[in-house]
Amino acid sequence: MTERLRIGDEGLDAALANNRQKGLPAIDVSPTQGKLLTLLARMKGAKRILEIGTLGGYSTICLAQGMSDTGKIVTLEYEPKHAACAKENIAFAGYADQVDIIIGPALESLPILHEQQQSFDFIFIDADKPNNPHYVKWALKLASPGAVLVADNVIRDGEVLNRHSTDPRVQGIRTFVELLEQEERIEATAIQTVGEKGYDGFILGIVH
């Protein structure tokens, strides 16, 4: 399917390499996926995009793919390991200038951000799921009037329909969905998916 859809580059497959190569879990968006962040922004004509979640930076190259020539990502990565690879594998790609990678705990660094006044028209959250409910606070801060905010991994197989589940990261998705339900700030929509990472998918949403 990605070969007939023709998705995927030098930057995005050598990104992967360098992922395998140093070690790092296999838990990038699929190609289809990345492609459908990339259209997303640049429908959106993307100028400040939020990433929470870098890995290795191949979600974000994908960003950066249909962002704004002139515009910006801000991408929050908890471990070094990984920031280091995603610096490389976003230089390769040809976006060093237009990528800010802020090391340390989402959390820390996310109030920072709102200190400092910056805000965003494009918000992709993927990382850990226990905190979506907290990330999903403050990007509701960060956001600019029709901000694009989208979410990864709330199927999880169908889990999140699992009342009974004990797995915090189906706990925080639940929790993170309930919030957005009672938010009035934003509109959103919950979108499945099959594929090469399984049964899974997305939420999509607009910020008022």
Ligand code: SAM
Given for the second form:
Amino acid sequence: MTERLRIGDEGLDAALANNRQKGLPAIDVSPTQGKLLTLLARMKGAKRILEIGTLGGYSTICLAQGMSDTGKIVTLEYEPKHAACAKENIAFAGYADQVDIIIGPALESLPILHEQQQSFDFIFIDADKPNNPHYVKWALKLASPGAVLVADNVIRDGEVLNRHSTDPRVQGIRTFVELLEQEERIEATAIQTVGEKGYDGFILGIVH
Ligand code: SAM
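Could the form predicted together with S-adenosylmethionine (SAM) be given as well, to go with the form predicted alone?
The complete assembly is shown below, putting the previous chain first.
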């Protein structure tokens, strides 16, 4: 499928190879999911993108490929080793000048972005799932009107329907979805996906 749809290029392939070589976990978005991020960023004409959860920068590069030529991405990553690998990958792909990687817990970085009065027209949430309810609250503070909101791993093999799940990631997603129900500023849907990363899905929304 990826070949038929001409998905992937030298920068993206090199990022995956470098991630594996440096021992990063293979939890990046899949190539087809990454292409969806590229297309969504392009459809939005995104100029300022916030990503929570960089890993090795695979999804960052996908987003950069879709944003406007003068666009900027701020991406938040907790693990210095992941951030260092992402920095290499993003530079190799040609986006070093357009991407800022902020190292540290996202819940410490997000208030700083807010204090700096930064705003974003595209926000991708893909870090530690138990904190998703906090991330969506910060997304509401940092989103410009009409911003696109995307969150990954919201289906988790259907386990998200299990209210008794003891998995904190599942409970984080459940609380996140409950917040979406209550929050009138967000108009959202869930896109379920099946592929090399199993049965999972995205929340896709607009912040009014
Ligand atoms: N978006 C990446 C991609 O598709 O290429 C994958 C991100 S991976 C699923 C999640 C990343 O979030 C990991 O690199 C992890 O170290 C980072 N992370 C986990 N907890 C975090 C936190 N509290 N603050 C910032 N980053 C965190």
